[in-house]
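Shown next as structure tokens: one chain only, the form predicted on its own.
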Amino acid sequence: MILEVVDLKKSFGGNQALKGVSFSLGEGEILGVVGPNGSGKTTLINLISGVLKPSSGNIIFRGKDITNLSPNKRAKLGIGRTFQITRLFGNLTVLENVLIPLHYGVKEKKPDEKALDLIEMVGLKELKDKKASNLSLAQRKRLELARSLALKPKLLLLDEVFAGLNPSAVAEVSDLLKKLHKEFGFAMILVEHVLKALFRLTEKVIVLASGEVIFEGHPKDMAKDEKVIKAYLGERFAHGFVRG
């Protein structure tokens, strides 16, 4: 296992966002995390990446308990992430955004060459000198992927990478993720609402509702689960998804 989440709980005042979430992820495996708004999906990603500390429970990464490690230490161990709302340096160029983790993170011997390779890999080579603030949403998401890859992650956490994209951009980013996963072999956890795109990438999902895991398994089985239908999918969508 590359990741084990054990009885993870998180409270914000009187609100219990996660109520004992447990699951495991194998090397190179892709896991989808779905559920209604407010179910605890982003909280889970923030706990794994170290942005938040759990109220209780443990996070084991490659056999090491990282529950109390800072985000930068987790990044150096091989946990990368993107954000639901992209967090780039808007006043810096595409190239400069990718150079930052190469200078201050992994300290690549030839950072300029590596940055250009990563930019080309995500399809932004022609835009290397363009400021991040002037990129389209799809381009910003690609840039955030390149920046995450600069840290050579063993586990990549993607928080709604398809959100806000039109169907053609969704297809392009989905194909890009497949290509990157095949080339680098990292594990991925994708928090997502665009289910058709998600299910093209993974055969394993967990469904969160009110801070609890109500389903773990194959997407096709998820669409037939009564708890999932009631809490998230709705009868009409679930039946259509099973037929599809």
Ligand SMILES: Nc1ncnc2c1ncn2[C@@H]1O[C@H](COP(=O)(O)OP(=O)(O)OP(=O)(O)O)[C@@H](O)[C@H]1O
Contents of the next structure:
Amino acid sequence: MILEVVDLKKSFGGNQALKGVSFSLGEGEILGVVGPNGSGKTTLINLISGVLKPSSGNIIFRGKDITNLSPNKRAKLGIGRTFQITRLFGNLTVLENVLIPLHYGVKEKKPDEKALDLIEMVGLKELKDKKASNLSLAQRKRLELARSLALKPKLLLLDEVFAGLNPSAVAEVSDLLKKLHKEFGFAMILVEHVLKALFRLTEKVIVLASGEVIFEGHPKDMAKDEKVIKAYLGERFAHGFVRG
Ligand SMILES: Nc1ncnc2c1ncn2[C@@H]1O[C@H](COP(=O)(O)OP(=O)(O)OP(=O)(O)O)[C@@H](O)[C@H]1O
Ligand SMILES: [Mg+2]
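Show the other one: the form predicted in complex with the named molecule, since we just had the form predicted on its own.
Starting with the chain above, the whole complex follows.
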């Protein structure tokens, strides 16, 4: 197992965002995490990446308890992430944005070459000298992926990479993820509302509702599960998200 999450709880004041979440993930495996707004998905990602500390419970990464490690240490062990709202340096170029983690994170011997490799891999080579603030949303997401790959993750946490993208950009980014996953073999946790794209990438999902796992299994069975329909899919179908 690359990751074991054991009875994870997180409260913000009186608000119990996670109420005892447990699951595990094998090396190279892809797990989808879905659920209604406010169900605790981003909180889960923040706890695994170390941005937040749990109220109780444990996070085991490759056999080591990392519950109390800083986000930096976790990144160095091989946990990479992207953010629901991209966190790039708008005034810096594409190349400079990728060079930052290479200089401060892994101390590559040839950071410029490595950065160019990563930029090429995500399809932004032509745009390497463009400022990040001038990129389209799909291009910013590609750039975030390049940055997260700089630290050679063994586990990549992706919070809504497809959100806000038009259907052709969704297909583009999901093909890119498939390619990167095949090439590097990292495990991935994908938090996603764009279910069609998610189901092309994974055969294993968990559904969170009000901070609890209400389903774990194959997407096909998920669509038939009464609890899931009630807590999540009913609302999704009503809004037409699944068709997209
Ligand atoms: N830093 C925080 N401080 C206080 N409350 C928080 C914080 N982060 C999340 N919460 C609360 O925890 C609950 C879960 O939020 P979270 O962002 O994890 O949901 P989500 O499933 O990612 O939702 P969305 O689909 O809208 O992104 C919500 O009630 C939210 O208001
Ligand atoms: Mg979220």
